[in-house]
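Encoded as structure tokens, the following chain is the form predicted on its own, with no partner shown.
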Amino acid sequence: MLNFAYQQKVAVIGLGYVGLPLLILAAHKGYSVLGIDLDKERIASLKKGKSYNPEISDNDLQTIFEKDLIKVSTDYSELPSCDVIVVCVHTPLSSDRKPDYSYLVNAVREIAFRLRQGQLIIVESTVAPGTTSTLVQSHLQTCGFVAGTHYFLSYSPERIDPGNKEFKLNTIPKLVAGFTPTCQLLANKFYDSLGLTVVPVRTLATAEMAKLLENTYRDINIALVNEMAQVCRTNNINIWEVINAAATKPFGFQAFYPGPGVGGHCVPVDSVYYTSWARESGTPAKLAELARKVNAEMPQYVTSIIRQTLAATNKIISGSKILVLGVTYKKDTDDVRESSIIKLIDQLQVEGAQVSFHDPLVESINTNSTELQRITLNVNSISQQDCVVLAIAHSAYNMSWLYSVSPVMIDLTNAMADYPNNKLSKL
């Protein structure tokens, strides 16, 4: 039975925004850790002591490596020496916008090939209810071992929120479920040894569903305010003032804000995992499906606002020079996964606009079939534009300066709420 002494070895598979912080935390707690990722550039960066995750500093990374408690590799061969294996691989959407379990299946197959008795396997990747007990377990048992007897299987959904300065990995409660009570007990002890607040959940499916609820809840509420923003704009009502007024109610209301869509590694993906699973199970999640549709169509709606704004200056989108400020999915992160801003740029390009972008945290992006490089932000580069779109209000931006040098602006963030409307349009 595992006792989680510090001489034990922990492997983390998938060193993205979820896996790398967990790897570093385990090393800080005295574990010998092995990080595995098939992205050779990530591994090379880590070996040089260079962090690609804004949550982890280069200094923190280098300190851990100097203690000789951490090893990173693209190779799975050392998995048999690990007592705990945590799977944090990406579960994205496929090109046809359906759940893609290929990364998870590949990782689990590699584990199964090397599985030894007594190991604790924990899945943190987002999955539909039943996936851990069926898909994951079926691959693991190909070696002849039985979950709960020869090895231990658990599910604990990740809850990382990149860029959130208040809630970090070590301050967010950890939902934990197990294939058997013993599986759950061991997983509880592991996360407890990392200093995390453990919340036991009765079944694997409950823990899997809880993660989908958390983010589908956000998708639906954002869709509500996005739809309401459109209604308010048509009727000359300021949606931001409406939300601020409603937020004064001390109960029964949580503020969500409109924008050009919903991006990131969780909300737009997890809601699809939920709606796809619900439809396959025979009970379509109609509200969630509609919310996803509303949010997915926001880039087209923002394009219509740009079209109206240009028309007021006797211009059309085709041929116009449009500068987009901010392309990440949220403020003060460098994450562009599922970015609705890139989808907006795609739409503008399709309509013939000459689009350029600036983002203090992103050097280049792929749009349609082209790659755009970040432009230098100065008076000259801005004055050449027909329209400037503030899509993400990064802290690095000087709003007063941007407003003063821009010919025409569209603010999708409400960061310029107090600026005159003579050359400013708002969502």
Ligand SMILES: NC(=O)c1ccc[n+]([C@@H]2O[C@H](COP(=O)([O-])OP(=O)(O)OC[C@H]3O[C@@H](n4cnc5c(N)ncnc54)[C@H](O)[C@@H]3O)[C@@H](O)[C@H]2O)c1
Contents of the next structure:
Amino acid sequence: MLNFAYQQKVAVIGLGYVGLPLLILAAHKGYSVLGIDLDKERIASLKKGKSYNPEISDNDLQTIFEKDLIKVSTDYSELPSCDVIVVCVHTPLSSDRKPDYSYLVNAVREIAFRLRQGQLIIVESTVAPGTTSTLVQSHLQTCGFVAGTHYFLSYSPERIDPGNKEFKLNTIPKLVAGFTPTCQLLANKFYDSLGLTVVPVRTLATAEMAKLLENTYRDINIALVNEMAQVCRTNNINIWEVINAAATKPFGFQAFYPGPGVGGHCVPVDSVYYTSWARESGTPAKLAELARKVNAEMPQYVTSIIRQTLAATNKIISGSKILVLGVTYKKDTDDVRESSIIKLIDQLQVEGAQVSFHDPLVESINTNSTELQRITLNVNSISQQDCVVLAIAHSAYNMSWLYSVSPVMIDLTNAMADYPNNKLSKL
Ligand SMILES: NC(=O)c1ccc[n+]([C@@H]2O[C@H](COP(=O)([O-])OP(=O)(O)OC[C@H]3O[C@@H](n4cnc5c(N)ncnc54)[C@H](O)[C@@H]3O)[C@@H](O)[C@H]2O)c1
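Please supply the coordinates for the form predicted together with the ligand, as a counterpart to the form predicted on its own shown previously.
Up next: the whole complex, starting with the chain shown before.
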């Protein structure tokens, strides 16, 4: 039985936004760690001590490598030497917007080839309820391994919020469930040894569903304010002032803010994991499906604001020069996955606009039709635009300078709440 002495070895499979910080934390806590990722560029970068994750500094990486506690590889061959295996591969949507478990399936196959008696496998990737049992446990069972007997199986959803300065991996309580009580106990001990606050959850499906509730809750509430923003705009009411006023209620209300849509690898994806699973199980989640639709349509709504704004200067979208500031899914991250702003740019390009972009954290983006390189921001590059759209108010932006040099601006963020409206439209 595992007792989590520091001489034990931890493998983290999938070294992305979730897996890399976990790997570093385990190494800091004295574990010998093996990081496995199929992405050769990521592994090469880590070996050079270069972090690709803004949350992890090069210095952090180099310190761990110097202590010789870490090994990273594209190869699974050393997996049998590990006592704990944490699976953090991505669970995205396929091109037809369905849950794509292929990365998880591949990781489980690789584990199955090498499983050693007594290993603890923990899945952290976001999945629909039942997946840890049906996909992981069932596959290993067909390979002759019984969970709770030959190996231990746990599900513990990752809840990090990259860019969040207040809550980090080590301060967010960790939900932990096990296939058997012993599986749960072992996973509890592992996370406890990392210094995390463990919240035991009775079943795997409860932990899987809790993660989907957290993110579907966000999707639905953002849809509510996105819809209300549209109603308010029609009626000349400032949605931001409405939210700030409502937020003074000390109970029963949590503020969510409108925007050009909902992006990132979590909220818009996890809500589809939920709605697809609910529909398949025979009880469609109608509210969550509608919320997803409202949020997915925001790029079209923002396009209509741009159209109105240009019309005020006798211009149309086709042929207009439109500069979009900020393309990530939220402030101060470099993550463009599922970015609704790239969808907005797609829409503007379809309508014939000459779109350029700037983002302090992103050098290039792929739209449906082209690859765009970020432009340099200066008086010349901004003043020649027909319209400048502030889509993400990254901390690096100097708002008063942007406002002063832009001919016409649209603020989707409320960062320019106090600026005169004569050349400024707002969501
Ligand atoms: N990004 C977040 O903020 C966040 C927060 C909470 C939960 N999650 C969930 O955590 C999971 C991971 O998300 P992420 O953002 O870290 O993803 P990511 O895309 O940043 O990283 C996933 C990594 O897994 C690697 N990978 C894929 N298949 C592999 C395999 N078979 N073997 C080894 N490596 C493999 C990829 O190359 C990639 O580097 C997802 O299920 C996500 O929903 C993400």
